[in-house]
Every structure is written in structure tokens, then in C-alpha cells.
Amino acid sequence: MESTSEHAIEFIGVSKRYASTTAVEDLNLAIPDGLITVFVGPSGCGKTTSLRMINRMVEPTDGRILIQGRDHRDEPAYRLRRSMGYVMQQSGLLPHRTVVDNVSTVPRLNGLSVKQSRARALELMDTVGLDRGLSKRYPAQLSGGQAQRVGVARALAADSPILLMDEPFSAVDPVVRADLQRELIRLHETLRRTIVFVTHDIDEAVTLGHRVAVFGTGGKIEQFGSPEQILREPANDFVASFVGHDRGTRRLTFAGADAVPIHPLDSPDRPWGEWELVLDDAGRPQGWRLGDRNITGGSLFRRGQSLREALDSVLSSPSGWGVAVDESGVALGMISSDEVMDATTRERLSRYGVGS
């Protein structure tokens, strides 16, 4: 296999074993430059052991890796891993350490001044949205949240152009997690890193992935695609079971709702009956209130969304319409579950060329 510019990294013929079992058998791969590459499977299926061998974490037994063209082995193990970022499932952060001291880590370890090392790591704060006001508390003193935060600031201290994520969001609760993963998606569209991420979430793998690789029992690799293509697309029965029976549902991930509309707030015939939108003083929604009831429920449609979060909307909300948001949380109306499935009965037929 010949090495090219477009691939930050190359995995050339590698496996991995312990004594009697087989973590990664032959694996040849090709990770796009600057794209976020997701790496899903059950547990035990060599994906934790494939990301860890790029940073020689953990050594492989036979065949070569390529870091941007060169073998990685070219240099010691610990200069790889400061080039790299790594940020891991419980944020790894030094507990006697405050936030700023560990964002600064790397930086003092590649040689800067305490002050350039610290002024680099409040930058970096601001990158990941931590307010810098958290510098100076210690890890037991943040939550999940911002722990997670302050590990994706210190792996970007490496500045380096790859960034090694190993099931960083999967010790956090949903909502907190979607915060993070559409935090994530910002960074990558700001810094176009190159990100190689673990993930045992097909949702996650879909939702993050420029390219999602799937992982199979015996540490092989089943299919390696774009999301849409293995939604669509399965190649044989072991992907199309892990991907789910409800991948129809996934697909609408990729299908736009911008055919959707929005009904305004204000509407004189009030489509959606006695149900009354509560919205705090800035027009953020707080929930329903129906008659003397207060009711909350429902996730929210930010503009611009998929058909997906549309759907899911106008499924959750207990009133059966979806409540749209702008960027900030504002409210700007009301979608309906009628129109929402139209959309994606259309969205269904327009893959088979039926319809217009």
C-alpha cells in the first residue's frame, strides 16, 4: 500500500495479539487527512486496541503504521504521544492538579514558560466554551461536563493535527453527551483536526463520523464507509444486526428538513388546539401547559436539523408539535408531525426515484 498526502494515517497489514487471543487480525485502513473518523463495534472487537497502537500506547505485534507517511516508529514513544492528542473515557485529569495545570501539561512539556504554558491553556478554554472563571477549581470539583471539557482542552495543548478520542463521552449522561458531541462537531468545523474516535454507539458513530469503520468479532474490520453508505448499504448480515433494524429511522440523519415548515407562534388558528407554549423571558421553551397542567417533555428542533431531529421532535412532544429553536434556544414556532412525516414519506421516495 502506497502512502498518500490525503491520509493522515495508515494502518499496513497490523495485528495484534496476547499470548493465546487475537485483539486485531491483519487490519490494512486508510484514515482521511482532516476528517473524523469513527471506530464502532461491540466490546472486545479491537477498536480501543487499534486507536491505542496509533500512538504506540500499545504496540502492535506485526505489520506498520504510518503517521502522515512515515512509520510511526521512527521516533520514541513518549515524543509520539506528546505530538498527538488523547483525550479518554474518564477525562484522565491529574486530581491534585487544577484546571488550568492540566490544560497546561503538555505545553510545559514541550518546553514552555509556566506563564505561555498557562496563557495557552486559558486560550484553549475558551476553545472548548469552559469559562475561564473554572481555572483555578480542581477535577472533584467539576462535573462530568466540564471534566470532559477540560481533557479535550489539554489534548488540543498538543497542537497537533491528529486527535486520538477514546469513548470520551460514554461516562456522561444523554444530555450532557449530545452537548458535548455537537461541541465537538464545532471544534473539528473551527480547527479541521484530523480525529480518530472510539465509539460502541452506532448513534454516536453516525452522528460524529465522516467515516465510520465497524468492527467485527476477532478484530476485523466489517465495513468502512461513509455513514449514509453503511446505513444504507450494509455489507452483510454482521453490520446490518449491529447497525439496528430502525436504520430507516437513522438515514433521515442525513436527509435535510428544510422543507419542513415552521408555523409561527403567534398563528390566529392555532393548529395545535388548548396546548400553550411556556417560554421563559427570553423566549427560551419551558414546557407545555395544557388547561391548569404544567407539562414538560419534548426535545427541541433547532433550525437547520435533520429530518431526524424533526421527527424525533414532534415524537417526544406530549402536544404532537414540535417546538423549532434558533441557535440560542429562542423559540420560533411550531412544526407539525403531519407535515414532518410528509417529509420524510417524500424523503423515502425520492431514493427510489419515485415521485417528485
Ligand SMILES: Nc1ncnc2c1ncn2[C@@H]1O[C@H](COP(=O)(O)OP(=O)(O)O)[C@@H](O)[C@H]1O
Given for the second form:
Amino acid sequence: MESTSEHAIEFIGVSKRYASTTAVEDLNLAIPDGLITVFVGPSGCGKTTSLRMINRMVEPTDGRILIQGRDHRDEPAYRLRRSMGYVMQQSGLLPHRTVVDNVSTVPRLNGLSVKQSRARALELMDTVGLDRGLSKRYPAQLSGGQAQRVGVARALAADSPILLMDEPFSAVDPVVRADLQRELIRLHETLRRTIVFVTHDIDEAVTLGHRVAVFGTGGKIEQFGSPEQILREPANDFVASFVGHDRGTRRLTFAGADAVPIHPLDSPDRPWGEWELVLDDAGRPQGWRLGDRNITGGSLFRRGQSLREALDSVLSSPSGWGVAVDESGVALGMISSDEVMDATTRERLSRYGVGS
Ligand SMILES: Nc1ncnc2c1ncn2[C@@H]1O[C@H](COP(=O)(O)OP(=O)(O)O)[C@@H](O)[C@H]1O
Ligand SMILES: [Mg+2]
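Having seen the form predicted on its own, please provide the structure of the form predicted together with the named molecule.
Let's see the whole complex now, leading with the same chain.
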């Protein structure tokens, strides 16, 4: 998945100047197809402006933006906007329309009948985990989390390969926020859209992003890379201090992974299925076998390391199962992504004084 060389969106020397401010200066960035790319940075650094230039809600002053290799000005602005789902902080729902009507607006604009549009809207409510019983409610009758889910459903209704999200979870409380983040990861795994997600929260950025672009003042990219690169090898002092200021990530790095169970290699139920861990004579992991293929890769989780390493290990493993080893590198067993995510969530919640 990560090996694709295709770019969904490309910024080439893009700037946006207002009379008294330069919001974005000479932005060059290639956003990979089918992954979640996060724009993160302090307030006022040009994240929203950059996002809105993609679908021409804001027109660049200079430079070019390519969508799937084509200049985005080839398309009329109204059609471009309609063709990309857009979710913002305040869900942006029409207050005088019911949930189902809000979600079916775009399918209607795209030429589906009222009946077809409603059917599609109800399907999308299922997709984002909203009870169909809420379909006749008005936005004011929803909780913050429900309203954001409706916003996501409405954005998905554009059926476009690209989804733009501007701080969509910033206004909901931390518990609901963690839920929405997990849902988005799950949704992305099923739908495989290209998602550009804006946040000011580095913790949210490294949780959601396959790629993270750290913005500095004036819309300048300070670093673009994987979450691990950003955390481990900050490109400069700005990134280091931005990452370091976030207590969340530091907490994850120091939080113990003791709560994550290690499943023995000889577990009779083999929850990792057809995947075989290949060991050397001393019992140290060498890679994986799937059928007749050898597949290497995946970082090891050494017993006693932090939740951050446990998370790395499951996220980097070809099988989706992290490999736990002892101090001498001998395999102890497997750790599951669900159990690591659960431990990460509990850690997140305990940070806000919620849960056990
Ligand atoms: N319509 C506008 N007119 C003038 N200045 C603007 C306008 N929109 C944004 N800006 C300025 O551009 C800079 C970047 O804004 P924005 O992209 O909203 O930042 P962010 O989303 O990172 O908080 C800010 O200094 C902001 O005040
Ligand atoms: Mg913004």
C-alpha cells in the first residue's frame, strides 16, 4: 500500500497572499494516493488555506495544484468543490434540514432521484456508525459526536476518491474524539480514500496520519514524513519543540506496554492465521512466511519497551501482528493491533482523567 508512487494531489510552488499577510508561501508537497495525510501546525500557519486551495474554495495567488495529475483549474470550481467531500469543525449541516436530507444533498445534486438519494444517505449513516433512527432529526437535536458523524457521512456522499477534513474532531470532548478517530481509521481501511486531514494536535496527527506535514509560520512545510520520522528524527528545532510540547506523545513514549498481552507462538487458535513467523536456530525472528512467500519487515517490540514501540511494531508488521522479543532478541510471542490500540486509548483517556 505504501509503495504506490501515484500522487493524488500535488502542490507546485503554491502561494496565497492577502493584502497584509502571506498565508502560504511556495508550498511544494505531493500527497500520496489512498493514504491519510495530516497537515499539523500551530494556529494561523496556513493549514486551512492550503486545504481550501485543493478544491478551490480559496484560489492560489501563485503556483499550480494537480489533482490526479491534472491542473485543478481545468475543472469549474463549483464542480471541483462538489466532487470532493469536505468536513469542517462545526459540522456545517443545514439546520432546517433533517439528517437524511443533509446527507442526501450531494447525491441529489449529482442527479440521483429523491428515493435513490435517501437510500444512499441511509447506507452512509450505517457506514459512519449512526443509528438510522436519527435520520429524521434536525442537527440541533444531535450530540456533537453525532453531528460530526453526519458531517462525515455527507462528505462521503460525494463518492469522490478525495476527502478533505478541517479539524473535524476538535470541538468534541476527548472521549468522543478518540471514538471518532478510531472510526476514521476503520473507515479508511475499508474505503481506501485519499484523506487530507487538518489538525493543530500532534497527537491526533501521529495517530491518524500515514504521512504528516508539519507546517510552520507562513505556510512553510518544516517536515514531511511518516509519524515515526517526525517523532524520532525531527528535522529542526521548530519540529522538535512542536512535537515535544505535546504531552500526549511524550506520554505514549513513556507509557508502559505492560497491559498489552503477549500471545505465545504456540497458541492453539493461531489468531494470526496463515502467517508463519520465521525464526533462526536461536529463536530470533527473521521475517514472515505466507504460503510460499518470504516477507520481511516489521520492527520488533522488546519486552519492557513503551507503548510507542508496541504501536510501531504492529503498524509496521506485514502480518499486522507485532513480534515481541526478550532482551536477547528471542521471540516471545505476538501482540495484536487491537490490544495495542485499546491500551493506547486507555492511556489517552487516563490522560484526561477518564476511565481506569
Ligand atoms: N480571507 C483572509 N483574508 C486575510 N487573511 C487571511 C484570510 N484567510 C486567512 N488569512 C490569514 O492567513 C493566515 C493563515 O490562516 P489559516 O490558513 O486559516 O491558518 P490555520 O488554518 O493554520 O490556523 C493567518 O494569518 C490568517 O489570518
Ligand atoms: Mg484552520
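Residue numbers count along the first chain shown, from 1. Worth saying up front: this structure is predicted, and the values here are computed from it rather than measured. We call the rigid core the largest set of C-alpha positions that still match within 1.5 Å between the two forms.
Do you see a C-alpha shift of 2 Å or more at Met334 between the two forms, with the core held fixed? It does, since the Met334 C-alpha is displaced 2 Å or more between the two forms after the core fit.
Per-residue C-alpha change between the two forms, Asp237, threshold 2 Å, rigid core fit: Asp237 C-alpha, core-superposed: shift of less than 2 Å.
Spell out whether the Cα of Arg270 moves at least 2 Å between the two forms when the two forms are superposed on their rigid core. After core superposition, the C-alpha of Arg270 moves 2 Å or more between the two forms.
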